[in-house]
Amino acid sequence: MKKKVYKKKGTRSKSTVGFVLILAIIAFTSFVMINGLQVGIYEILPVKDNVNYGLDLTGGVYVVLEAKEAKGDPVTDEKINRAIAIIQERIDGLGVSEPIIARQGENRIRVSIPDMQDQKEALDVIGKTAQLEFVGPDGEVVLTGERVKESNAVYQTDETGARSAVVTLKFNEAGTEAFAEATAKYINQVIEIKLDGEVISAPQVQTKITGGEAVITGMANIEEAGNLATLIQAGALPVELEPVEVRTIGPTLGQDSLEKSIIGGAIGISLVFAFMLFYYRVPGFIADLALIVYVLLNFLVYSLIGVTITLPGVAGIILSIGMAVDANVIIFERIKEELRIGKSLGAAIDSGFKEAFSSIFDGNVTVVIAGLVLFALGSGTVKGFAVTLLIGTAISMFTALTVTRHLLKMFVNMQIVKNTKFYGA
C-alpha cells in the first residue's frame, strides 16, 4: 500500500509544493534572524541583538560576596534578600544594562556588572552606605532613614470595601516630631522619598500626621509595595558582605571571545554540513536542512526566554548540535540496513525512524538527567551550560525525529532522486 501512495501524482505535487514552501520559510526566517526586518512601524531586530551575552563575552566585573555572621546577629533569608534589593538599586543607579544580582547558596550573592572594568569602583558601589531622605518640595531634607523604625507592605481596605496594596511607615520619636512638622508644612504637596539621591516614591501629603505612622498609597500591587518597603527600610546593608571572588573581563577579551566563538561555531557547523552531505547524500541534505531549523529554533528560544549566553553556554550549544547530528546518523544507518535487506524506500524510512527511536530517546534522557543535575546544583556559568544543553537537547529531539522525518518523506514523494544508492543502499 505504501509503495502505491509514494507513486500517486497528487502526492508528488503536494509534496513538491510543501517542500519548496518549507525551503522558502527556512530561507526567509534565516534572513530575518541574521539581518532583522522592518515593516512600517514594526521592527524585528537581528537575533544577535536580542540575545543576552555573559560577561565572558562582553566584558565587565564579576563579584561574589559572602555574608559574614556576627555574634548574636545571624545571617537570615530576610537579610540576604534585603541586601540583594539594595545592591540592585545601587547598580541600577549606574545606568548599566542588564546587571545580574542573584543569590548563590545560603549566604552568598553573585553580582555581574557589564561594561564596568574598575573593580574598586564596583566594590565601592556595592558596599557604600545607602542614604534615605524625605525631601520637601522646596528641597529641604525633612528627615532621614535613621528616623524610620519600620516599613511594611500590607493590604488596606477603604470605605468602599476595595482592597489595595500600601506601604506603612512607623517613625521613632524624633522622626514622629519631624514628620508632623513636615506634613503640616507641606499639606497637598509632595514629599519625595529618595534613596541615594534617586526618587523611589513621591507621595502627596493629604493631612498633618502626628501619630508617627503614615501610609503610602498608589501601589500597583503588593510586589511593588514590598519592593518600596524594602528600600525604605534598607538604609545600610543589613549584613556585612565580604568579596570572596572578584574578576574583571576586558571588553577586548570579551569581544575577541565572542568573535572566536562565532567563527568556531560557523566552521564546526559547516564541516558537519559537508560531512553529512558527502557521506549520506540525500538524507544528509535533509539532515542539513533540519540542522538549520534546529539552530533557528535554538536562538528563537534564547531570545524569547532571555537566556544569557556565556562561553560554557556556547559549549552546551555545540554539544547539543553534535547530539542532533548523532540522532540523524543513528536514523540514517538504520535506514541503510533496512534498504539492504530489500525493503522499499518508504518502508525503510518508516522502519529506520521507528527502530532508531529508542536509542535516541535513551541517549537524550541521560543527557537531560545530567543537565538537570548541573542546573540544580551548579551556579553561574555552569547553569548557563546546563540551560543551553537542556534546550538544545529538547529541540534536537524534535528536529531529528519530526522535522527530518517529514522533510525526508516529502523529498522521496517528489521522486527527484529515485536511486536508493543515494539513500545509502
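Keep in mind that this is a model prediction, so the values were computed, not measured. Numbering follows the first chain given and starts at 1. Throughout, rigid core stands for the largest set of C-alpha atoms superposing within 1.5 Å between the two forms. First, how it differs from the form predicted together with the partner chain.
The rigid-core alignment places the CA of residue 168 2 Å or more apart between these two forms. With the core held fixed, the Cα of residue 159 is displaced between these two forms by 2 Å or more.
Residue displacement note: residue 186 has its CA displaced by at least 2 Å between these two forms (rigid core superposed).
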The other form holds:
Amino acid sequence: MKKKVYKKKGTRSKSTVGFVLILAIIAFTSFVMINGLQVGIYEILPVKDNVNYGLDLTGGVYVVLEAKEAKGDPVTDEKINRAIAIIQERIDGLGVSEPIIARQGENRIRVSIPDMQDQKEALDVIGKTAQLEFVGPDGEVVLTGERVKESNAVYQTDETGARSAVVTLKFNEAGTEAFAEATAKYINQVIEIKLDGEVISAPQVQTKITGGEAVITGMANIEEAGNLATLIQAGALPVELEPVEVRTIGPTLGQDSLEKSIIGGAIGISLVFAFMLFYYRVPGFIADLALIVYVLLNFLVYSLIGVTITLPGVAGIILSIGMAVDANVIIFERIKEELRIGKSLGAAIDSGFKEAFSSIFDGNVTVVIAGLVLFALGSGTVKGFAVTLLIGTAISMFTALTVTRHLLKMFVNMQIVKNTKFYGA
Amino acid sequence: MKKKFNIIGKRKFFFIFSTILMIICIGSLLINGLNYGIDFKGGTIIQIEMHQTFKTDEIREITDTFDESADITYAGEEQTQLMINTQESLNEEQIESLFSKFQEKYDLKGKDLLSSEKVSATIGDEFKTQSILASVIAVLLILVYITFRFEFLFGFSAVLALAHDLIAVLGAYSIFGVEVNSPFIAAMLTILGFSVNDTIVIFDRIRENRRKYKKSQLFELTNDSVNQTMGRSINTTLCVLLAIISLYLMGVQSIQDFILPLIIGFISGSYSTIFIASSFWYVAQEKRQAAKA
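Shown: the form predicted alone; wanted: the form predicted together with the partner chain:
What follows is the entire complex, opening with the chain shown before.
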C-alpha cells in the first residue's frame, strides 16, 4: 500500500522531463538576467542595467525645499505645482539625466538629481526665486522677468576683440513696448538689472531700444550665463523656497557601497543555501531552487515596475531572501512531523503543505500590514524599502507554495531518492 | 521520539529574565535616552577622503573656524576618511569654503568630498512624530487582524512579545549609545512585522492542536505546540541571521545602520516567540478557564 499513488504508469518519465525542463528554464533565465541576451534586433539588458539606482548608489544631490509662507500670501497647491513645473524646466536646462522632482507633504518639494556633485550649483539652479527686474535710477520697476519671451547664453565679442559670455533676452510685445518707453525715458542713465533684489548688471542706456532685446553682461563664464538664461527662461518661482534638507553623495562612495553589499549579500545567500541543503537535504535542495526562482522573479518585477534600488533596499532584498526561507522551513518541518507519525512520503508532503498554509498566510499578512504602513507614512528610502518588502512577501508566498511544491512532487515521482531519511524522517 | 523541552513549566524563569531585561532597557531609555543622529536632530555631516591618516588637531584648525563643537571621526577601511559632524547646519557656501580649505591644505581633488548632508531640525522633529505614529498604527492593525483571525488573547500576547522585541532593540541602542537615523525606523517596522510573524506560527499550531487536546490539558497543549514549532523558529532566524550578518560584516555604514537593529530584533524575536508569547498566553488562558469554571 506504500506509495501506491506514485506507481502510475508514465508519471515517472513525465516528472523527470518536467523537472529537467524547469531546471533548464531556471538556468537559462538566470543566465539571461546576469549577462543579457541579444536575438536579432531584440536585446534584453542584463538586469543590473535595467533597474534604477537611488542617489546613495549613483551619487548626486538630494534636496528638500520648503515653501515659506509670506504675509497675506498663503502657500497654495497651485503655487507648489507651478513651482515644481518651473524647477523641472530649470533642471532640464542643466541637461542632467533623470532628475526626480516630487511634492512631499503639504508645502515641500523633493528634488533628486543623479550625477550632480556641486551642491551650491544645484541649489542656485533649483532654489532661487529668480525674480528678474529692470529698475530705473528713480527706483521704479520698469520691467520684470514675466515679460521675457526667450533667454539664451551666447558668446559676444566686443570692440576690443575680447570674447565674453552674455545672456540675451527677447521680450514679448508688452515687454518690448515697456522697454522702449523706459530706454527713452532714462537715456544716458543706468537701468539696473536685478535678480532677487541683487544687481547683476548695470548698463547705461545709450539709445532708445525698440527691437525688444537686451543683453546681460558680466558673466564669469558660459556655464554661469547658461544657468542664468535657464532661470530667466523658466520664470520666477511663485513662492520663496528654503532648503531644509540637502545631501550630496559622491560617485565613488556609492559604487564602493554597492560592490561591497553585493559581495556580502552573495556570501550570506550562499550560506543560507548551504544550510538548507545540509539540514533539509532533498527538500532543502528543492527550496534552494525555489529561492533562485524567488530572486529572479523579484528582479523581474523590479525592472518591470521600475523600482529604485537604494542601499537599505539592497539590505531589504537580502533580508527578504532570508525570510523567504521561512515558508519553506515551516513546510519542511511539517513534512518531517508527518513522516514521523508514519505517513507515506507522498501523503506527508501533501499534508505538510496543507497544514502549513494557514500559518504562512497569517504570518505574511502581518508583514504586509507593517509594509503598507511603512509605505503610507515613510518617505524616500523608507518607502523604497517598503516596496521591496511587499513585493518580496508576495513572491515568497508564491514560490514556497507553488514552485517548491511542484518541484518537490516531481522530484519524488522521479524516484531517484526514495529513502525518506533524505526527506527528514 | 524527539526530545521535548519543558518550556511552559519553566516559564517563571523566563518571565523573570525578561522582566529584568525590560527594566534595564526602559531604565536606560529614561536615563540616557537615545543618541539621535542627523536625520532627527538636524545638522551637517561632511565626509572627506584624505588619502592619508591624520590627526584630529590638524582638522580642528580648519573646522573650528566654522563650528567649534563639531565632532571629528574616522571612517573608511584604512581610517583615511574624515567625518565632520556639526550640530548647527552649515549652508552651502560654508560647506564649499570648508572643503576648499581642506583641498588646499591636503591637495585633494573635487571627488574626495565623498558626501555632505544637511538636515534642518524641524524635519527631524516631524520625522520622529511620524515614525511613532507609523509604529502605533501598525501595532493596532496587527492586533485587529489577529483578533479577527484568532482571538483577542492571542493578539494581545503577540503584541506583548512584539513590545518586548522593540524595547530590547531600543534599549540596546540606548545602552551602547548607537546613533539612531532613518534606517533605524525602517528596521523597527520590519521587526514589528516579523516578530509577530514568528509568534503566529506557534499560535496557529495551538489553534490547530486545540481539537486534539482536552480543556484540562492546557499545559500539554501549549508546551507541545511550542516544541513542535521551535525547530522552525530557530532555523528561520538562523537563516535570516546568516544572510544579514554577512552583509553587516562588509562594513557599509548605511547598511549597518539598518542591519544592526535587525540582528538584535531577530534574536530577541526568536527568544520572545519561544519563551514568552505562548507562556503568557497559557497563564492568561488558564486564568480565564478558571474564572469560567
